[in-house]
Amino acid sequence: MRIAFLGLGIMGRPMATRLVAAGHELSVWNRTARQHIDGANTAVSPADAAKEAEVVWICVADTAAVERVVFGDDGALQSLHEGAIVVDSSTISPSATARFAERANERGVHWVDAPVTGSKIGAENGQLIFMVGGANEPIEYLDPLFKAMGKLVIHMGGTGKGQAAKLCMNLQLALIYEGFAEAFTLSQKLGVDSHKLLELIQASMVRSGAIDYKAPFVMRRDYSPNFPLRLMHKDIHLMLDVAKENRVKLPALETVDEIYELSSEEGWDDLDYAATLSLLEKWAGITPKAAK
């Protein structure tokens, strides 16, 4: 297929690379710095990338960025023909997704929201899970592209339901990791061996795939970004906004948001969100040492 891929960050670049490897014709564009992918054309704007494209695939930072790359002065929509498909793998507001889809539909363009889970390693290995919202026909048409990048596609429902599901997923991720970070900090203060604690966690009913993934990085105190803190913090704000819109109270998440606010003030926005552990250790007077 002829694809315009917009956004070559931590997730977007490996996703686009896998589409090229699968034999698709890509034109790529990145907002912050012009990037090249072997086998793909490098465009000068979203509109340039979208010329002749059957599919525009987006993976950018936030709701405002999605609106700019699709509907801005040099946005992709102005280049798209009737029947083209916009696929958004960013994590953004479900209500904004509904508005964007309506604007695209007025031009005869389909909109599919398809955020992902699986982190950087999943993107590199083609093991992403897509949470998809939209109509059946365009989603079925996209099947070869989903297969090139992921291992599972779950059609969550109509437009915006993929984004809604992603926020609910990340809500759990933020809370699960915070629970682990607090237990890990307390265990250090009480003199429990960190390796033994992890052995216990992994052998018991509190085991979590999220912690299985994060624990090796935490033990090394390696906070290089697989999922930057600033993006999880952005998602937390989206969750709280959606909850407010729908009269849902999220007291645990409100507390976790405070941890992220203070971690951001420490200058950790571009570290992995696992770095929130450092704040708890700081408050506890713990000087962490990377485990062997």
The other form holds:
There are 2 protein chains.
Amino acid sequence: MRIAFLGLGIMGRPMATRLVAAGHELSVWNRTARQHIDGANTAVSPADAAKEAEVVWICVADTAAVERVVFGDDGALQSLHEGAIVVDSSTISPSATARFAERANERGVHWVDAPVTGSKIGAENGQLIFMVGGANEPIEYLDPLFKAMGKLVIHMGGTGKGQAAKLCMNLQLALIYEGFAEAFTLSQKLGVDSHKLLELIQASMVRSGAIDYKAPFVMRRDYSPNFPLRLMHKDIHLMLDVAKENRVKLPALETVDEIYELSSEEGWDDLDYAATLSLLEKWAGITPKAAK
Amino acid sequence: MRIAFLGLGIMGRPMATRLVAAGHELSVWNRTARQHIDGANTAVSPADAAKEAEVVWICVADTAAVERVVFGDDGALQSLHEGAIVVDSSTISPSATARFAERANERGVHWVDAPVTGSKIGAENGQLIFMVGGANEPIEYLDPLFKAMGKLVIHMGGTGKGQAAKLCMNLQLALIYEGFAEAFTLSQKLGVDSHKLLELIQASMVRSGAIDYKAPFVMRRDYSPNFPLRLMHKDIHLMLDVAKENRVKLPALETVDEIYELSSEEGWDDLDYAATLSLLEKWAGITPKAAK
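Please show me the structure of the same protein in the form predicted together with another copy of the chain, now that we have looked at it in the form predicted on its own.
Below is the entire complex, every chain and molecule, led by the chain shown above.
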């Protein structure tokens, strides 16, 4: 299939690489630093990438960036033919998704929202989970592409339902990590051995893949970005916005938002979101040995 | 072994039953309603149960109850001989545990704190995890008893470290569930199919045994108490107290405490802690079909 891939960040690059490996014809574009992927054409703009593409796959940072790469002056829609499919694997607003889909549909272009979960490692190993919103037909057409990048595709419902599901997933992720971070901070002050605490967590019902994955980094206070703090913070804002639009109160998430706000003020935006632990440790007067 | 078992609640009853099944000689006591366990003697007081016991195993509701059953007028210490071991599987304050252990030690009685995780089902199947604090010698002596009730014993450190670890575990449990409850509430307002959301959770890194176990009950809004709300609320207070004693700030837990406070005011103390979801649903104007 001829595919334009827009956005070669932490997730986009391994996803595009897997599509190339599966034999598809890719034209890739990235906003910052002209990036190259072996076996793919490097485009100068989204519009350039989208020339003759059947599918435009997007993996960019936020709602504004999706709007820009699709509907902007050099946007993909400038060169897309009727019947093409835009697939958005960014995590953005469900209501903006509905508006974008409508604008694309007016031009005869399908819109599928398909955010992912599974982190960078999942992207590299083709083990992503896609949460998909949109019509059946384009989604079925995309099946070989989903299979090249992921282990599971769940069709959540109509347009925007993939994004809605994604926000519900990251909400849980944020609170699972916050629970771990608060427990981990308290345990240190109470003199509980951190390795034994982890052994306990991993033997128990509070075990999650999220903490299994994060704990070794936390143990060495390695906050190199896997899921950058600024992106989780952006997702939290999306959740709170959509909650407000829908009159839902999310009290613990609001509190977690404040922690991200303060972490951002500390200048940790480009660290992993796990760095929010440092704030709790700082408040508790803990100076971890391995901390930067 | 001759064992006095004090407290036959949701956890205590199946634990005592397993000790009897393993061939131990039990004398059991319960504060409310004289309860009988086949094959065990039923005592009229903790002191009565503890007569000639080598081990007193406690599984009661809170710090005050532990103090009463051990140090009260009819408390176990009245009849315990030197060298006996008190094992406390209640979840209580780590600092009170240190004081209790000291008072017991003055009488030549060992104290082992051994709170459990694994819920009612784990207790019934002998699959509990014990988080143990205390000296090596009594803990090794207790090994066959731990094995009769649990699948794993982690010796966390000295007196009180078992309780400290337990609080860190339940802190995570409270936040994992709150994250699920907030996500689940939001998902309903966004029109996400609940069964698909669960499928997604269970395929992803946010999956936990805690939510696997709770979700089917939540789906039918069955809040019959497995882990009663008032006990989780009590544990949250213990966490916040110990956090304050140790100058630790736990912002998300403080917010969750407010939700338990309000749930308690709604009269849900004797429901499962999963009922806190109802508060979020109420605020969002959701009337779930299966809700009571």
